[in-house]
Amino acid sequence: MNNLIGSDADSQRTLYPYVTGTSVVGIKYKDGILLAADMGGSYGSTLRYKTVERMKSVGKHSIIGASGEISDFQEIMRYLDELILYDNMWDDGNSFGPKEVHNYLTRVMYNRRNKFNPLWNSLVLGGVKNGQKYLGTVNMIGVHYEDNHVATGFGNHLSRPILRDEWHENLTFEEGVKLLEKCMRVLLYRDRSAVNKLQIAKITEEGVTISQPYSLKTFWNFAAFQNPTVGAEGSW
């Protein structure tokens, strides 16, 4: 009978993230893409891992960076990985661009959702391709934009109110990195995942590159932080 209706070993489903990421934000600047992300792994609410790695290239014309399970995320760089191995095999001189990646991954993420069987991420997708630049987000659930920045996480709180008021078309390279590290900056005050190791990751025509590991400098002095409960005698 057991063999009929199955055990409950057949099917099995991730009920919630063990290890996972905080925010990615993501922009378009004069020349590209540039995307940046601590690298943080907390394990429940521990901040456990410091050396987790949350952005990687894609093809030739991409780059996906990832919050939440870090697992999944692996899942997905592992049909990443085959999709273009299958690209390539054609040697038909093309070579999928960002776009395209974008909606192979909202597609992925929509079917597991169906399945009641989701991977839990949140991804940007950045990249250059015959001179256009794109950007595009997806959730966990299949819900994707495209858009001049993005963020994922508690970043699209925090951040865009930022990149709202600061972010324009003819950004250059340093203005943009100064501009992705005043968000890093605030998340790393306000949210209790971040940690003060972070990769700044850029693509252009010209290719991928990804920073080694950095911390950003920080003030812990405001008087907020150092007496947050004035004015709030007697609440909880």
Contents of the next structure:
Amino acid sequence: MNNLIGSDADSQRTLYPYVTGTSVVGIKYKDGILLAADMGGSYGSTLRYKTVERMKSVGKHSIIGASGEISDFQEIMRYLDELILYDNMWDDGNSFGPKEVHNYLTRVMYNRRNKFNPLWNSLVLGGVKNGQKYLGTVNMIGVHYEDNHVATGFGNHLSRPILRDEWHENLTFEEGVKLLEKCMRVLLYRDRSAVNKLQIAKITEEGVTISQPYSLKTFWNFAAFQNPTVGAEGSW
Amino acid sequence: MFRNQYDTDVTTWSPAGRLFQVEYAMEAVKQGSAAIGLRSKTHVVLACVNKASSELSSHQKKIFKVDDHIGVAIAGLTADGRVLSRYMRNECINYSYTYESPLPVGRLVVQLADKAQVCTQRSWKRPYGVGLLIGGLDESGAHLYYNCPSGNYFEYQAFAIGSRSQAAKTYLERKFETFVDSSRENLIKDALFALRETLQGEKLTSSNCTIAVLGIGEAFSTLDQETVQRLINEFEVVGEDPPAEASAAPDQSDGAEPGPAAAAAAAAADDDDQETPAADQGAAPMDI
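Please move on to the form predicted together with its partner chain, as the form predicted alone is already shown.
Every chain and every other molecule in the complex is listed next, the one we just looked at coming first.
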């Protein structure tokens, strides 16, 4: 049967996500861009996968971090790898920078939502090219913007207030990592989808480095953590 | 009797390894009125001679803006030139929609050359009869390319195409080493002087030429007539008196032996009443 949207055969769309990753946080710092994301892959509310890499390099100048549907992120990476390969094959000294990749992704995301078949992700794009730092984000309906610090999902609510208070232009690498870890620790405490295994990715004029997975120190002995229902009459 | 057996089809080789139809198309470029281009590290200047096809008509436009960072000057069939300009404008606008950045000039030139090449390998098509001087600016600086109907393309420091372009080329060859560090004004000056070389028995005025400039911090634009006239006066680019060099520099460019191709060119040019009788000079009826 055909309807306004398309035939039934076309209706194999992502109606809701299956395996998802949670927040990505990104900041500019003195020499480039830092991104942080944990490695959890949730199957609904089940913490099903523990070693999902959600940050990847894109060509020489860019890095991408993804939250949302993991399989859609894998498809996006196929698009980007093709894009970068095509760019390299010109072999003419020109290359896509983070701005070009971000804009390309914005077009892809918006185009897919117009087909009522969105790629179910929020993406963070960072990079450095010709001394210019770039940090932006785009989501599943094509909303996009640039900023000095960005976050996806819960990070928007829990990390960005911290970043607004504490971020400044001249953060060193160490200060930047410390700030990101502060954000990730808050997310770990308050976001039930977050897991305590994360990576930090760095991009500078020299290139991309993505850290080995590691854990944050936590302290669960606060009274509110020990007995969370006190003062919340009627909850279990 | 001695009709060329190998020129009825674009895709037919002659035993000597030539494609006559393609060569004829290149001949059409030589018969268009002259267009020149030159560049420094930061700027590109395009210039062309405007000729009206009759006393009663105005001239056709030969310099087109493709985008803020790319412009093109053409010689040959203007109709083909406009089609290709529209193609290039489309490519630029699509690229900047997708990537929000300007299309690298070299890539556009390759795409254009590939498009021209296809026409040399399909029996039901004809090659484009137009040569394009493409000036542009990108990440790697200012560029000047020449695209020709055969699908070949070359990058130049300075170049001239069209009728009597050899005279302009001679001028440019003498001075091109100074162009790299040249200022915007000096580039325009050299463009005007080179352009003058292609005129025969005519004065260079703002009404028979067009100049366009493009550079770092300056989007592609053609100079208005008053500006051009002011520059002509300022640089004292005086025209030549008619008899002085009437027989100078017949356009025997780049060693192409006058074979059947030249004969065809002569045939194509013979109903051109404004020009000197010399067969390989002047504009073809379809161009101008």
